[in-house]
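The data below hold one chain only, encoded as structure tokens and taken in the form predicted on its own.
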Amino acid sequence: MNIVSHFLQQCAKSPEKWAFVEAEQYISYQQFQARVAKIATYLQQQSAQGCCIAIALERGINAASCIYGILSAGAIYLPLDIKNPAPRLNFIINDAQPKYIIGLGTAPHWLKANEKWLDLTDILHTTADFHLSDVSASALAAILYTSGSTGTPKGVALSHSALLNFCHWAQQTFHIDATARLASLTPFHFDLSIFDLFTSLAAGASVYFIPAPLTLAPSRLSTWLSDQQITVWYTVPSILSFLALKGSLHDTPLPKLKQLLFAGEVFPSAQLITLTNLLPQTELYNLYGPTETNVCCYWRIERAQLTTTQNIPIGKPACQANLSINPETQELLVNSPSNFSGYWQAGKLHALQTSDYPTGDKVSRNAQGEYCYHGRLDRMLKCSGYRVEPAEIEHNINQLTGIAACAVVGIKDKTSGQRPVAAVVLKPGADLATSIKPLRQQLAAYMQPCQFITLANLPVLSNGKTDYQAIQSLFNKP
């Protein structure tokens, strides 16, 4: 079944109801369907079924229309983070090999494959002859690029059945119905957006896009949540921590906010306790799972169990997942209907070879049988909810003309979970500030190292490999 099917059923039930609200723009289910139909018709006429279609648009109604139009045509959507530096965007496009790239206006200056560019405005001026493309449950629906351990981004390929499994679970678990008003802040290239985009419209709910500037003004964000009468919000702990500390929730209660869901990083216990005290009527849930599995574990926040000295559990299995722990490494293994189909590389799917996905996360089970998270077994960082591979940052730094070698590790940060830091060895005569200046155009903001130290040589282990523990200790000195 096409994941768009449930949305179309809601269009028939409540055509005049608001589907999305973005600033002063309100669009009903019927109006949204009309936009989707034009995009789908155009792509069907171009024989795009089964093809990857990239989207170069900001989070909002236009991008959501493209996603639904692409899926309705039986194609696969690839959301680009257009705030990324040009080299990373072009790498993803070259690797994904999309049939088209949809945006607004003329092709952007950074795009090398401008012959693939489609102007959404032109598409929306065409005539629709809409029919929903039939796809198998195993057909791919989305490709979400994440930071890669090999030093380059990699595309996580998700099927219609995987998305449907998660959306059905979320709708049932959190009682999402047509009365719900969902706040949406997550960029569409981030897997949390699957909830905002699909669980919402499948239930006949309304989605309200949070204006981006409000993330820097937490008291205004609280006011916005109150004014829009938001009932459900799924976001990352760093945003909620900021809201708890500076959101003026004492003066702006949120009585309509029934549920707060969060995922992507560890929520510092002190800030979580503050938030639960400020929102006593709101249910909070900790959702866990890498992009490859979507949500595979969850825990409803039990206020009485919160302490400032202990992290909360990630809880019990979600989405019909079968979880197990490798007895030797304590790594969490996930076998779930929501698991990804494989990695998308060089324009095609490289299918997953095992049903048990190794998450790379170390876990245990407590006396209640709940799963508890103990960090990464590898070097991966979680920065503001984004999964970041230090290898990708190192790859970019090592390309700089003034750098002889580098090593990247992470440090704890109260607002973003972790932040990358870098130890570098300069080439003779090179200056650090000058050498690293190009990184501003090469790495996304959340991947930029917040600190640099220079060393004569990187410390190594007896086997000649970089001693990351020694480097970590350099940044942890008081």
Second form
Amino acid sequence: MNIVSHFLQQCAKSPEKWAFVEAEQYISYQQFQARVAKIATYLQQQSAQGCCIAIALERGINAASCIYGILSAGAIYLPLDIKNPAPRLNFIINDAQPKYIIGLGTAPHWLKANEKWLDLTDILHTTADFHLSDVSASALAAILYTSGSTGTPKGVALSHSALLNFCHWAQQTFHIDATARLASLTPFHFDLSIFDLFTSLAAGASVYFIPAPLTLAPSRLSTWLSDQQITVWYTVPSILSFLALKGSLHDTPLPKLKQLLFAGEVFPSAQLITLTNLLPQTELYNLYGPTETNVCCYWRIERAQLTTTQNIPIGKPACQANLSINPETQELLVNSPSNFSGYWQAGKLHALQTSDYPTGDKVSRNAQGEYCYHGRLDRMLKCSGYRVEPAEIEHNINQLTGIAACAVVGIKDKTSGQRPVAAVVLKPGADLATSIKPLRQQLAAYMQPCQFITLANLPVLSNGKTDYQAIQSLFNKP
Amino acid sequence: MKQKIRTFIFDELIFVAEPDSFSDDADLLEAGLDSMGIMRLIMFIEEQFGVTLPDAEIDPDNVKSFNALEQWILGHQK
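Now the other one: the form predicted together with its partner chain, given that the block above is the form predicted on its own.
What follows is the entire complex, opening with the chain shown before.
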């Protein structure tokens, strides 16, 4: 079944209801469908079924229209993070080989493949002849690029049935119905946005896009949440910590906010306790799962169980996932109907050979049988809610002319998550500042190392591999 | 004051290849100062300079550059 079909049912039921609100722009289910129909018709005329279509737009009504239009035509949406540096964007486009890249106006200067560019304004001037394209359950719906351990980004391919399974679970678990008002902050290339985009409209609810500057103005964010009468918000702990500590929630209580869901990184307990005290009427949930599995575990926050010394559990299986633990490594393995179909590489799907996805996360079960998270088995970092592979940063640093070798590790951020730091070995005659200057153009802001040290040689283990623990300890010195 | 803030931001929060040539009007948000960074920066400023910066005034306009930060802090120093 096409994931768009639930939206069409809601559209028939309540065409006048607001689907999306972005600043002063209100768009009803019917108006949204009219835009979706034009995009879908255009793509159907170009025989785009099964093709990947990239979207180069900011989060908002335009991008959401493209996503629904692409899916309605049986094509696969690929949301680009247009804040990424040009080399990373072009890498993703070369790797994904989309049939088209949809944006607004003329092709941006960073785009090498500008013959694939489509201007959304032109498409919206065409006439629609709408029918929903049938898709098989295993048909792909989305490709979300994340940081890759091989040094380059990789595309996680998700099917219609995987998205439907998550949406159904979320709708049931959080009782999302037509009275819900969702706040949406997550960019569409993040998996958290699947909730904002699909669970919402499948339930007949309305989505309110949080204006971007409010993420840096926590008091105004509280006021906005109150004024818009938001009932549900799924976001990352870092923004909630900011809201808890600096959001004037004492003066702006949020009695309408029924549920607050968070995922993406560990929520520091002290800040979580502050937040729960400020939001006495809100149910909070810790959701867990990498992009490859979507949410596979969840825990409803039990206020009485919170202590500053212990992290909260990730809880019990979600989305009908079968969870198991590798007895030797304690790695969490996930077999879920929401699991991804495989990685998208060089323009096609590389299907998975196994149904158990190894998360790379070390877990255990507590006395209540709930799963608890104990960190990574590999080097992956969580920076500002983004998943970052140190190998991708190293790959970029190693290409700089003045650098002979480098190693990237994470240091704990004092408020939430981690930050990358780098140890580098310079080539003779090179100086650090000049050598690393081009990085600003090559790495996204959240991937920029916040500290550099220079070494004569990288420390190695007896087997010749880089000793990351030794490097880590160089940064942990006071 | 500005020098102390510069040192804190460049050592702890964001990395720029040549901090000395980063002007007092250059955009810190563009350079990667994010919500977590702002939170740590405010805690640092309040502790270092004995000021209280009202939550309601935390805003991109007040933290966008070293000059903006200085103006903001001076407005609250007794």
